[in-house]
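One chain comes next, on its own, written out as structure tokens in the form predicted on its own.
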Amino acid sequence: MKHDRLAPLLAGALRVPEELPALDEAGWDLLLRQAGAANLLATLACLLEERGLLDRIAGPAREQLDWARVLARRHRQGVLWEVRLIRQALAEPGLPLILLKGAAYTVTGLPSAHGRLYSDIDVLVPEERLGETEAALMLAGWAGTHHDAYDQRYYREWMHELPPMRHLRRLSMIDVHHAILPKTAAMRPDPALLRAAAVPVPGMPGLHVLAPVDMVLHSAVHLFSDGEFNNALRDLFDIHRLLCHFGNDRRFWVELLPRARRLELERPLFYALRYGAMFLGTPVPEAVRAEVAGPSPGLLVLMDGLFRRALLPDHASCGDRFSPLARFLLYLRGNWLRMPPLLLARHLFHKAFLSPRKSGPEAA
């Protein structure tokens, strides 16, 4: 298995888990530390379980992976319980509910959910019903977490979501979205198109998830238009598993690129397909690969240099001396994509000089 700082053990393990039983003790020690840094320890355990390889792993490593599987099972139970309570909270006022990302993978039993750990539940509702949604959740025990006047304005005027809400007793977190990108972003995929194509979750009346092509596009835009890369490899593995799962249906590939163009998300899709194939061997039909539009050749060289570093786990054994610079430049890019220049300068000034004076969790 190839092992260097820009092609770490973890990427190889996710790509070819069949090689892991041959890994020596030092290799396992490094792999588990990389997986922990990438929030992929439970995912790795479940991947080995799916392939029937867990019993062939060295004892100490298997013991740690077994604990990760226990944690993943408890996490899944907790998510299903929270989703049930959210449905109850929104059912009486008749509010539509669409789950996004991790919670959507969990309730539909997609492979992307196996071992995936996440800290909040993301939902999508119509913007004109945000007030009703917030009120219904508050009656059920959730409360906003960002009380500063600037933070309130940041979320309610410029962003695509309410300030995050935390349940007062269970401390569970929920993000209420009305779109998948901020109001101030250059790309503005129409949320009405996403809601119209959403599909019901079997056995859970009133609950929907995004259509398969929209689910992939949302994951792609979330990863490649954001400035935070703490869970980047986990999110790329999500996309890989979604494409492998939905790609078994030929209609999915026929619909994917036209849908990306209609939602103005072709560029994030290009990056998702390119880096999925580069890191994880994601299978993509040649016709799709050839037609999806990417950046100019010169810009692509630059983006390769940045994403090849930022998508790796934030661990001392991964990346090189340019990795911190790559993450910083992509952080600036992510903010640039979210806001026009003047507003961005004002926001970064606030983040750099005013937000540090507040308590950490309250900072936007």
The other form holds:
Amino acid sequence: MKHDRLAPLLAGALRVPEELPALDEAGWDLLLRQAGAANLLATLACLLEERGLLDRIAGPAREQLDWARVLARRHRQGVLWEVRLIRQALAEPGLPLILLKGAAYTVTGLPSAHGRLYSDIDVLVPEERLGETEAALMLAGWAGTHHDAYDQRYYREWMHELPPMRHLRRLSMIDVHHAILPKTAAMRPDPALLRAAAVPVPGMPGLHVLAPVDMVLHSAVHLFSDGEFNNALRDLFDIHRLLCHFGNDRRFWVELLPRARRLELERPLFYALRYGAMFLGTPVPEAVRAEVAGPSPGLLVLMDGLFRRALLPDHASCGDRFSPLARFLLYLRGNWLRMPPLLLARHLFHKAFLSPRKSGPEAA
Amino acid sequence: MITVASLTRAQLGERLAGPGIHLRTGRFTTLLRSPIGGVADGIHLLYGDYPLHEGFADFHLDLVRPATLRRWLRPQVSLLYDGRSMFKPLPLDQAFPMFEWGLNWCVSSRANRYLIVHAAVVEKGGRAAILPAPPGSGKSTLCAALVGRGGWRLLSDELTLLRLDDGMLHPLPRPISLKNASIGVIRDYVPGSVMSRAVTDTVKGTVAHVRAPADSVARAVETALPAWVVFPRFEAGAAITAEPMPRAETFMQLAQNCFNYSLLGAEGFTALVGLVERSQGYRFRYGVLDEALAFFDSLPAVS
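Let me have the form predicted in complex with its partner chain next, following on from the form predicted on its own.
Full complex below, order starting with the chain above.
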């Protein structure tokens, strides 16, 4: 595996872990640092473990992977425990609960959960029951985090989620969503469609996760419509593993594109399939690849230039001199997609000049 | 084996400012880079016996001066973990202590194949005494006296590493960190001890680091069997008392001093139970170092 700044060691390692036992010490040194920066160290460890390759990894690198596996094990325990308590808190008032993203992968035991570390649990509830949900969580010890009046308004009027809630004693975080994109965004996937198709989690009564196609589409829209790319490669690898897993079922591929169109999420799906294939070799049936609509050829050249940089780990060994610019432009694009221009200008002005005077670290 | 001492101070400074050194402490290798003179001074003075290793590093640390306007008024030092700043900058004068604290943080927050107790640990005759303690209880002073004059081997002054697979204590011999009055106490009590320049006004007060005995550094792969857990408390002028502790209490107190007890879950619990079953715990009060050393030599063997 040669080292190319725009095709880092880590992407190759996720794509073909079978080649890793041949990596030398200097190679491991770099790979583990890239994986650490991308929040994928435990994922890499679990990937090698699943393939029975851990014993063939050089001593010191193997030990670092072991350290990360301990974290992953504890993380999984912690998430299952928190989910149980959230479920308990919402069960009595009879509130429906759909888990999203990381927590959904963990409770359903999907490959995307193996080694995945995340800091909050995302849930989806009907908008009309948001108040009840918030109250029930508060009774169980979770409290809102953003107390600034502007932030409260930002979340409650414009966003698709409540201000993040943190448990007073255990400090665990929950994001309560009523939709998967902000109310102010141009794309408006109907959350009622997502809720109607949600599937129960076996062995955990009352708990649901999104249907396979919706899970993939949510993951794609989250990655390609947001402005934050800190965990971008991890999120792309999530999609890759979801597609590899669900893609074994032919019906999945038949349903995916029509569903994306119905939910107005064809563009993010296009990017997910394109960059999944480019970085990780995600297998996509030719029929789907040919059908899914992307941007115009000119725009695609630009987006390639941006995403090929922003999807890389934020590490000194990855990317080139255009990477910071790419991240900045995508940050602007992410906000652009979330809000109409005037509102966005107002919001960015407030965040840049007014919020820092009052609060500081808790800015949205 | 090439050691830090094979480099002159000037060569070391150049290496640190350029490609860095792969410094091996116990079983961890740190790629350390820094253009700051105070860091090179500290490494040159205290790490001469440590091997330099090539290739793989567990931790990548840079100590740099942040490029802010402040640097002209109040120069500062930042610790970067693989290029990322993990802590607030400190005054430049604290660069070497910051390296020591940073390396402790690397080990205690990452090395999860060990149960890590915030405790000093010393060994004699293959048996180890663990000295856990909150800051200010005289743990490091006692540790420095035990290894400086008591004939004990230093496993670690800060981080007791309990191997999860076999319950053995793994050494991490590094400089002993002394604070405030302890600096003068050890300078007088252990003649010939090599000590870094005292740095004032840190969050811990005035700190200085004592070089680990060469023999302890040379034996950095030799594990030890836990035998005693001594919770020390220094009280000026106090008569010596050593009150044996029930196992359950020893367990609870040790668990409270662990960095990764809850992270390790059942594995950590089992390891700590094993340690407590093999050891005798004491609540230990001392006022005079000579008496304390005599007590440690009288510790009864535990079967």
